[in-house]
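As a starting point, one isolated chain is supplied in structure tokens, in the form predicted alone.
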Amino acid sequence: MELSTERRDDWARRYRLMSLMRRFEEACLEGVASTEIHGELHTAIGQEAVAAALAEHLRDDDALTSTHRHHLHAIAKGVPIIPLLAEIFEKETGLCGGYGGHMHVFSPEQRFSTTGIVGASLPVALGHAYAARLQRRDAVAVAVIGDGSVNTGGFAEAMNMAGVLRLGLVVVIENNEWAISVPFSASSATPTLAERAPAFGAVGERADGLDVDEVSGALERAFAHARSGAGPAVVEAMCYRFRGHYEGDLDLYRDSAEKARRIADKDPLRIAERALSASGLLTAQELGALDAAAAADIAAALAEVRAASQPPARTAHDHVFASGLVPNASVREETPA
């Protein structure tokens, strides 16, 4: 990673954002441990460099669709931290009033949405890209997916239509080498996923997703291509998933010693720290201060979220049935013991 002294402030912002993302995921892990968060929580610890790079190129009028592992993408798109965390903690102050929870986050103001269905974010992003074309805007639609999603029919269908119509679709593949418990080497017929792009009239590029500078450069080229009206682009960012597929996954399909070695070698925050310290661009003390500031922000957000209330039980049918079609069933308010 080669660093330019002219970009000191840029690197400080980058590092702080990556630290903020890591601390956010750690706050979510606290919610799992305390049983404040229910269901399968999916974290993206180890994949912060990809999201931080995305934040540098997204405009307000761009759309971003994501997956079950979406927290960092929401932050990259500018979704406010406290309502985002509140939704994950199922609080009524959340983005969706606490009804969506961890896996179903939606923020129309930021043009951000998620889905728990593998590959299903692609057709949604395609719709955003088509709408931009009809409205004669150069806004880009971004679909962030995992390596497993590339083998779904939705990927081929969305990419083909985007290629035929030369739509401004950017597909960011976070290739963390595992589709739940299936290794990439056992599930892909091609050595890389980026090389599939030309089959759909798209450009494709593989980048080191642990090097925020390298993946940012790849994204810059992809966004420029898509905004120009030349058609879709694919960026395959190679990274590594530090934790199991979800919290509760025993992760027995990975060799524990190999996993520990990979985590030690492939932590994007530590990679950035070593490069910044070696270059003299930011000192260890400055990096520590940036991380401490990020930790303080997340701690304050977590305290505010924890003080909020969950949606009352009487609203359980809200947003489920059309007006007048609520079943004749009473929902009992329960008071915690």
Given for the second form:
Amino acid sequence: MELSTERRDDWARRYRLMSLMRRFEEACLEGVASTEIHGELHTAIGQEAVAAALAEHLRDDDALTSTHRHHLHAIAKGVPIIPLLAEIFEKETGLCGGYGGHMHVFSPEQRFSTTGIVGASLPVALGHAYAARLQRRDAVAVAVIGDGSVNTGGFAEAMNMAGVLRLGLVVVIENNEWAISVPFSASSATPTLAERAPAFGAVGERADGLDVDEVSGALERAFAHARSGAGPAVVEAMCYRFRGHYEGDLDLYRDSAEKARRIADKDPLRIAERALSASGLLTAQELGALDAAAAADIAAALAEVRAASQPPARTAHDHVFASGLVPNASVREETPA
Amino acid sequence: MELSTERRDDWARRYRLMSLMRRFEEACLEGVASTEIHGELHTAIGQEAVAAALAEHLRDDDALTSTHRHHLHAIAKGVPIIPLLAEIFEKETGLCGGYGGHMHVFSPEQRFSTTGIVGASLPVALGHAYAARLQRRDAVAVAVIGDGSVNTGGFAEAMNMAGVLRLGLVVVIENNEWAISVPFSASSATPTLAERAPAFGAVGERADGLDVDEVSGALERAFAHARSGAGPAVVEAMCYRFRGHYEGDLDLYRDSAEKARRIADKDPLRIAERALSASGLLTAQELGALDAAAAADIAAALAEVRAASQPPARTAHDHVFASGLVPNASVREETPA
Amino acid sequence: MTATVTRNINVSQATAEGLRLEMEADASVLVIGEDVAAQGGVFGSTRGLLKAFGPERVLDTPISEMAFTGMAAGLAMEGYRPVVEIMFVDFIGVCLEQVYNAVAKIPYMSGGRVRMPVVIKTAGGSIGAAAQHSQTLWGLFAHLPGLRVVAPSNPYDSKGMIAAAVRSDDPVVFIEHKGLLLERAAGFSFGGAVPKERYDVPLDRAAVVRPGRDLTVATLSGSVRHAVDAAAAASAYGVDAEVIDLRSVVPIDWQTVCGSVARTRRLLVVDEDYLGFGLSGELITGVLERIGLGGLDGIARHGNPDVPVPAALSLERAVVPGAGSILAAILRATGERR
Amino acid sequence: MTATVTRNINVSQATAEGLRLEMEADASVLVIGEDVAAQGGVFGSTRGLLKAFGPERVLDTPISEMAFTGMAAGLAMEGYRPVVEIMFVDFIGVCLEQVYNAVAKIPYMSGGRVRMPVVIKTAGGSIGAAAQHSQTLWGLFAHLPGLRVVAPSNPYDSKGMIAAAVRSDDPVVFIEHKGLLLERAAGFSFGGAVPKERYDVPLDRAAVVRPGRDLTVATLSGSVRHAVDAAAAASAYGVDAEVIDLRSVVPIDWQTVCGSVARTRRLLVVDEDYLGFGLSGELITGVLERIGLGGLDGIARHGNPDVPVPAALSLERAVVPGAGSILAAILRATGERR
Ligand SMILES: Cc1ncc(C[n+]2csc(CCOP(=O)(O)OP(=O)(O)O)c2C)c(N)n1
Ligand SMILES: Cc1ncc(C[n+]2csc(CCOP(=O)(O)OP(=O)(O)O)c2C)c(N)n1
Ligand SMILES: [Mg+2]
Ligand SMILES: [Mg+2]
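The form predicted together with another copy of the chain, contrasted with the form predicted alone above:
Okay, now the whole complex, with that chain kicking things off.
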């Protein structure tokens, strides 16, 4: 990573964001350990550079749709951290009041949404992109997906539609080499995913997703392409899933020595840190201060989230229909109290 | 079309087959006109060269899955004509006893099946190709689809799986330029469909689907590739839908002058006939005799089919389950007699 | 119903007119699907919209239902009211994901923060098109929470219910009947008069199409006219059947149904959909839950006996309710009275 | 059930053992799906199969459910008996097409010429995983003709029913319950003893898990043990509830259910699936059709009240039946007797 010295403040912001993202995921791990969070939590530890780079290109009026592994994308899109964390902890104060939970996060203000169904987020992004077209805005819709998602029919259908309509769609593939236990090589007919882009009238490039500067450069080109009205763009960011697919995954299908080595050698935070110290752009002390500030933010958020309550049972029937319709209102006594 | 004189007999067979295919579709049109056939019949008039070329490469142990526009593929695969026509006429003597009807034809003996759902046939072909792999046979599975089907998720998923597993799958895309009323150009992100093949680890080429010799050559390469264990191959055969999407389609969305011109100038049968006469390979008289023989075959088939009965109403409940299970046997009196 | 002269339009034209008026009134309404623009829908119920509103608001799509149904969810998040056409309801298996996991659940999963005013417009019904092009499947959608499910039976309701569906803040599955779409208004003994003006028909109110004393026949969509015919024929046997057009499957208008059954004490559900695990069981159970086992003298159901719709008409007639088979069911259900 | 010593295995191991024995006995049996090979299934119910049968018979796939479910249809046409794993039943919306239009209907559409001995193996149930990972959806499959639909409640049945599903010439949707899969056999008061040998449990016979006189509680899958607990608790209130494990949704074992209800004269259906348009309505209606309105003194149902499963456990508990809420439902249903 070669660093340009003019960008000292940018780098400080960038590093702080990556650090915050790591701390955010660690706060989630704490919630799992304490069983405050249940279910199958997916963290993106090791993938911070992609999300931090994304944050640099996303505008407020852009949309972002994400997957089961979305926390960092939400942060990149500007979803406020406390309600986000509170939703993951399924609290009344959560972004969606605890109804959605960690896989289903919706923030209309930021045009941000997720889904727990692999491949299902891209079609939704298409809607955002089409809205921008209808309104003659140069906003883009970003869909962040995993390498495994590229093999879903939804991916191909949405890409082709974006291609034929020349919609402003940016697809960021976080290729962390695994889809649960299935390695990338066993699921993809092509050696890279970026090379599939032309089949959908899109441009595509692969970037080192551990190198925040490189992936930011690739994203810059992709956003520019999509904003220009030239159609969809794909960035395949190569990275590595540091933890099991979900918390609780025994992760026995990966070689543990290789995993340990890669986590030690290829941590995007450490890569950035080393490059920043080596270049003298930020001192170890300055970096430490940024880390500490991020940690403090997250600690405060966690404390606030922990203090909140779960939503009350009596509200479980609300919101099924926006109109307030309750189809079987008159026999509701049959339902548990 | 340049013709080699050694292949006189092959050409006679080929021409006769194309002629038979045309007559077969015309017999169906007769059934529609007389209301013996109801529902939305899809004919492939104008697309005979593709199916006739296919017949030259298909082995008995190959499988073929097709779509709503499948009559000619069934003939190419060796499905016997009378039961095929009888199924289209929904007769008791039909291939499937009249249960399936014109869009749902199954002939396990020929490893032939169809579906009325666009994009749904390719995944089934994958199963045939995988069976060949399991049995170490060099048989291939052929999926014939339309240009519109390429935009379905099922296409992409099946292609990628065939690519990553290097299965013997041959995909023949009959690009007749239309998917009902939507022109190819409005539905495809790429100028050709063949160029999408590399995105799935497949080879692909486009061929003139009106020229039986050219499309046969392309298919020869595709079959050889797929049989060799190198993975899937795509042939995009360019052709033109002579009739409405289905019988009854008013077809007002196409320019009628252009349609008339193309039907007059670009009929694959006439193209073959002209080339054969011009080269002297077959005389006009010989060609006429082949046409007459084909017509006689179909006339006989049609007469036999017409004489058959519809299946008896009391059998409507049979075959829901192979085991004979009738889930609500004891309250069956509720159903209409 | 307004007293209007019967116009010479068919059901698909009534629907198209309803859509057109909503699109005129509200620029956020879009129509998206295969063959909806240039062709005006394979059954004609979006005809004229392309000309009126242009190719961006009336979008012909590739055959990519998963993509464009999800697109509707994204558009709803952007404040649009997309009407998505799934040409035949039988095709829903390629995109049910977006319908039931996204459109239907996002209002709830978002804790009420996101609305999904999406109409899934589709066509069902058995008209000789075999197992993959004949289903109605309202029972399938109705089982999945978060979706309103409606199916009109006549021209007046088709126009008014599509309008109400478009205006609804809830997602609505709107199932047209292929056997009705090309029928002229004049051929209907009920709902044949279609005003030119904009109006809507509430999505949650059943209609008593034919009053009667001896038996309540609850049905909807293409079966209503057959039930009316059957009821007329039944009177020759001394049976006076009331026919209710449910209009909506979710929600059921329990008040109208229970009110009728409380009088007639007999309920026959006629359902072109598969009988098992669907509307008929729900309706019978729901009525019993509301009026008690003692409130009825008889229950019965008649519909597709859980058989894929066969191709041959001789077979199709044996599994799809028609006026004749409904009459037989009415007479069976009132047997002890004859 | 055979009297065998209880082994220290969990439900997923019982299922894996059933699969292994069928694969040993019949080379045409294959297992296909995401994470079924190297991982042995995300819940472990295909563990050990890769090692025993190799990567061709136990195939890890890309995330392409439409492709590999259709692949199963093609394999069935070639004489194989594929077991396809859809990891969570909630994902069925991406490939229902191949399940209901191909696998379920091809036997019929082919006029009986083609068999589809395919098992769609999938996991359901609410264990705190929110709206897209908690459904059971047996009511959805049951509505669609041509599919057997089963859901075991204990280790013995899991092994025997997966074996029977594999051997069935009909397609079978086999729905495991995520809340059961990691439970040890010893923890079950019924069906805890799992013989090492190959055996099968017929797919169409319900089991009376707890005999009782006052009320029939019909349920299945993860709710059976809760119903048994609730019935035990109800006895303190003087209510003697019979608990029936339906095992199969299609077909319903009407004989066992009606036999029980004819004695108890009260039916309570407990269904973790959505209540509307599903199993509960069908069961109540089907019983009434068979034993008549006069054969019962009460009907009731208890289950998910047509609400997407919420994330927060405080909310989930309010919509998913548990022992406590089933007890309350039992007491309500037998109210007049207390
Ligand atoms: C349609 C569908 N199939 C399967 C799953 C189960 N599943 C959840 S995440 C996942 C792997 C996703 O891999 P990838 O897209 O590479 O994302 P990653 O987890 O690596 O971030 C799978 C198979 C699902 N949620 N949806
Ligand atoms: C999933 C699905 N969507 C839509 C349809 C309706 N439909 C039937 S054929 C067809 C057009 C197919 O076009 P193409 O694949 O080019 O085949 P062609 O009819 O031109 O032979 C459409 C949209 C369908 N049968 N299935
Ligand atoms: Mg991955
Ligand atoms: Mg075409």
